[in-house]
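In the block that follows, a single chain appears as structure tokens, in the form predicted alone.
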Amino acid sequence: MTALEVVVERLRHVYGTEEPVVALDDLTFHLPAGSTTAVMGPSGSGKSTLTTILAGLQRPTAGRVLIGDADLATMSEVDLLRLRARALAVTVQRPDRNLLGYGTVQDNVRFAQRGAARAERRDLPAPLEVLEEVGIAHLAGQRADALSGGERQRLALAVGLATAPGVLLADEPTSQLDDRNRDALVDLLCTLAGRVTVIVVTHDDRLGDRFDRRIVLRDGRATG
């Protein structure tokens, strides 16, 4: 799949009704696609409310989010599960969650391309080209749950690129590594762009300055 440009328009989010919060308030942002995005901001911005939405968990309260073609918005449970384990890949804050800690390193991507249709299995990179890409391909035998930090996190990424999405969506990705491999892991998301529409939910202002865009939230609104 290449590259999906994603457009939000008239985001807002409303949680609540006898005391409502406004987590978003009509947030309008286009990202080409194959661009690299870095969303900010600080505790109570909104930026797990807008993850939820793009990552087609949650449904705003009112405006649009498109990936691609796809109106999140309005599409069915059925449709949003085909989109997430084809064109959209989300890794989470903590890696673990993204993996299958008593599975090999290899068998966590095998597993993550067994959500795609049957013939869109043959379009798909094989395992070894995926961790060759994040580096890791030297770690194919051995158990998610021996690797390191740093290694863990480049897993849950060949996990995502597995189904060669359209989108990566990537929660803190940075957060629980030392500065090394902090800077790999951001050199490798660099080097998805093009191929991929990258957007990272992150306080790292190193990746941010790396990155083609940030968006930074305050109130539920978009300020940069």
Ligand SMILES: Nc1ncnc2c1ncn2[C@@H]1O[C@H](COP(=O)(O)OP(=O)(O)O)[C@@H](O)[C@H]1O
The other form holds:
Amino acid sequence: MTALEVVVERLRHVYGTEEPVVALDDLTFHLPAGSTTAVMGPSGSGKSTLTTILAGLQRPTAGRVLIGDADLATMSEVDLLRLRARALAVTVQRPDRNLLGYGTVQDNVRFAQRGAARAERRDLPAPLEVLEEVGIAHLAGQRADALSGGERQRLALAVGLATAPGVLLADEPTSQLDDRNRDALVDLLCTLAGRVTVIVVTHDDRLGDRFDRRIVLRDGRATG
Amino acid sequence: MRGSRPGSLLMRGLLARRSLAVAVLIAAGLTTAAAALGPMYARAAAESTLRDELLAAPAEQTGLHLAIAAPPDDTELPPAQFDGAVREAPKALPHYGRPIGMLNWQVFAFGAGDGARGAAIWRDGECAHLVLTSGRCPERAGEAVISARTMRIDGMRWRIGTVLTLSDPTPGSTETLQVRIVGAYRPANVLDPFWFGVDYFQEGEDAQGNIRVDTIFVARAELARLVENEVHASLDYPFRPTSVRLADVPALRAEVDRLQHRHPDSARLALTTGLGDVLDAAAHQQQLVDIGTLLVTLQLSLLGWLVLFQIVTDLAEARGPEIALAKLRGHRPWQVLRFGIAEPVVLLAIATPAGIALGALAAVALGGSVLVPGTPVVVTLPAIAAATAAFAGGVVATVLAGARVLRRPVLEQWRRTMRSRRPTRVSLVVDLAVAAVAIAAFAVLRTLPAGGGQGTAALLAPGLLVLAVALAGVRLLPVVVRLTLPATRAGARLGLFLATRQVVRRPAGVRLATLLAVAAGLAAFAVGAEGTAVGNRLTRAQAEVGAATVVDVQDTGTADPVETVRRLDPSGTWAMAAATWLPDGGGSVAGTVLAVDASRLAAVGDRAAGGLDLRRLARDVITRTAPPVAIRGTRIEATITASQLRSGSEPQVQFDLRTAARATVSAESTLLRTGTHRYSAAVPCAAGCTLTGITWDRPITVEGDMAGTALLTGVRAGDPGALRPVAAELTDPAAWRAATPVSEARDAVSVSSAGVLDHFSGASGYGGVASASTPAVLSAVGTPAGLVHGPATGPPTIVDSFGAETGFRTVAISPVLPAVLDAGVLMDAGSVEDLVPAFRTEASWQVWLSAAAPPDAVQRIARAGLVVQRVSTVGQREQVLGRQAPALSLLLLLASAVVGAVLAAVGTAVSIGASARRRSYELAALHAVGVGRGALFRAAVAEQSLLLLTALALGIPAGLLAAFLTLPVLPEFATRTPVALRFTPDVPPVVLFAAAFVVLVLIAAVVSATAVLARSRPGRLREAEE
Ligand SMILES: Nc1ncnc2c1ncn2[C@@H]1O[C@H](COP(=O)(O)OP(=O)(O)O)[C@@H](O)[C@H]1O
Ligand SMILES: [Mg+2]
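Now that the form predicted alone has been shown, please provide the structure of the form predicted in complex with this ligand.
Then the entire complex follows, led off by the chain already shown.
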């Protein structure tokens, strides 16, 4: 699959009705296909809310979110699932939300590929190929929860790439990594440019420079 | 997809959650086992009850009796045609032994001396069932054997070599046979099925003085010679009860039915059998077992299902993050469903065959402990169907339990703080509604008539009541705990505070407590009910058997059984002679007469619960006021002073004696003369006799008034020339009385220091004096149904088979009596023997042994000359009662309740384990803020103890209450019994069970608290934070 364009228009998200909290307010941006972007901002600025909306895990209160031609705000649940099965790869932060701890490294890649329709499976890369790409092919038979932090983040990336997505959405992919590992992972993400549209959510300011663009959130609005 | 990878991922998942997986396996396995056990156990139990019914039924009932009659007028077939008829009869029938042919001719037999009535019989193979005491068996026509007892009859002098002439007593019959006696026999066992329930050995004397002798066995050829006499020809097919299995029954019924309707026109063969009734009784028991097992199995399966549901809910919850991950990865709904339920379904699939095997093992174990030895346990189709249903139920539980997790949005799963919600209002209403319905159903069940299938439905009642109490009680508990909370908080008892808060807050805790309460309640009921049932079986068995051991013996006609047993056990503490006798109709006894050596009854017998105390019974029936007057020798002599005699009509002095063998003997002396004289007579008392009285007998020449006064002042006995005084207590007013007068005779007897004085008179008949050792009238204790309550026309009487009437007095009424239960009359054996001449030979004699009897008591009885026919014990009877359908259902309930308790314990362990992780955060937090490990440990133990003790506090009283309310309507036996049973639960075993449960619970609490604490390291805290 080729990289997909991401368009966010006048996005607004409000939590609760009695004491409403405005998490995202009139957010608009446009990410060309194959670009790399860092979404940054302090705690409580709306990063997680944006991530879950982009991942199709919750619907915005108002506004449009386009991934390629698909409008996430109005799509059916099943279409959202189909989108995540192929076009949109999501990598979240906590290992137990991202990986099957008891499964092997290879199992986890395969598990990610299960959602793809039968006809599309031919187009998917072989698991070992993906693992090779992120540099952990030698760990294919290891249990996921036996991996080190760096290996785990690489596996998370491999799982994301397993469906050859158009968009890769990664939440804090470098947390709990030492500098060497973090740099290696960012290098890896940058090699994806052109092939996949990469969106990395992070609170680490040092990462911003490495990507094509940066969106800094503050109180639900983009500030830079 | 790609190879077997999904399978290995599944295996890794199961391995990672092995404790939960094992719990599912155990719960599903036990539930499946419970479901499969029901049908297998019911089948085995039905086999067992069938066998018991067939074995318990007498041979003549299960056997086929084929009477061979001649067409067209249904008269008896001339024996010459017997062979032809036999050829027509079936040779061999499945489940029946070789037919026993018989020819039976009622005859009058003359030999040397007096003649006698009797039967000349050929019964195929009879000699194998006779013990020849002398000579041999008849081998050819013209030969016969008679009983050893017959040989001893005075005045007949039938011996080996004597030729008997047999003739038909029917008027007009002329045919006779001559047979030579070649041997003497006694029956090996009159109860042998070979005799088909007919007593061919009833020697006695009828009211007209005719002697009836035991059967004269002759050769077949002998009777076959007859052409015109009424010889009854028949074939008896003995049943082989041990060859019949449940599966054979339909074919057997059809075959018997077919035979019964064969040859309807010719009526040559008329078949009678009671097998149908026996099979009906067995079918009734089978129905009871089926209903009982179904109800018990349903309850246990339901309990198992709830536990399983609890565990798969925990399993589903544990897999929540993975299911969210599957959705995050865009798996389609059916894939998510498959991924979500694959693990539990695989576990269920493994558990199903394991459960069937476990069920079969349990059926074998249960069956082996109570059922007829050798009862097969087979995996039946219904068992497999039940196991399959259990599997399906497990899948349903999995889907229901997983539904919430499967439908939960990804974000909600992520946000999920593990703090559970409070139990909802809706579930409270549902619980209370279910409790109300259960109470209503319980009330309806209690009104059902006991006995029969409806009574068995009462097995459902305890489950319902326990469920209602558990549901309502567990809901009330939080209220109680909340009310006590402020007080707890104020105190320093932080542990208890934490524990109570947990119980109040967790709906899972409420569910768990309910389950445990139901399990504890059912177990309490089952333990209490089984205790009661065991007690009742003993009570009933004791009443039915009469004593710890009852030995049926054959009276060989020599020594008196009462005297024999007294000699056997001079102490009177462990053996007692007894006899049962069915008097002829027309008297005042409707049931069976039980005659016992009453002086020993209290020491040897067992009380029939609901009846009078044995001491009281003995006192009531003993009529003897003086010891018997024993004499020994060949001559007796009395000193009598007579006056006021009417010359020409003096009575003849006659000594009335009873020999050691209890034969009545009269010895005539001379006519009574005025003045004091000695009167003597020759007596056959070398072996000892009892002087029962002296009769002023009316000589054949005297007619009209016969009167006078006789004073008896001395009795001597011994051999001629060596007479010695006899201790006759002639000055003891309690030792002598007037004899029972014959016809119009009257005796006014007074006893003083001068002796026994009798003013006798009478225009006809004769009187005399009698030793008070022989009662004037029998005393009896009867049951209401044992006595005929007609219009009172004189004193009640019993009638023997010769029509002789004997009066008796009903001293007391007892609702039940030992052995004869509610249809009988109890009397003193010696007294009955004295007054009812035919009793000795007509009654079936027994020796009752107490539990204190020596181990070789039965051998001693045999050595004492009584031929042992059968030994019955209370223990055997208890066993048979324990194999009846209701007992088997109750046993299954007990076993199920134990399994249920184990299941509930597994459920608790799993649930605690599953919540350990989430509570470990809380505990770690508390630890971090400085709460000591000791307090945390106490809190963890207290929480679980509280949960389990709640269950006990609700369950045990609920179970006991259920027992109090349902035991009276719960059938314990397949048949009703008049014996008073106890319907209150046995509390001590319940207390014992509760104590064991508490210990288990505390151990479980300590172990799992340790496990919880081991995980609650402060390191958890960081992980717990977002
Ligand atoms: N489920 C929720 N319910 C209510 N308010 C929420 C919820 N999630 C986040 N918020 C609020 O929305 C705002 C943005 O939060 P979030 O998107 O988590 O920011 P970030 O990830 O940058 O820390 C915050 O004020 C937060 O308190
Ligand atoms: Mg966040």
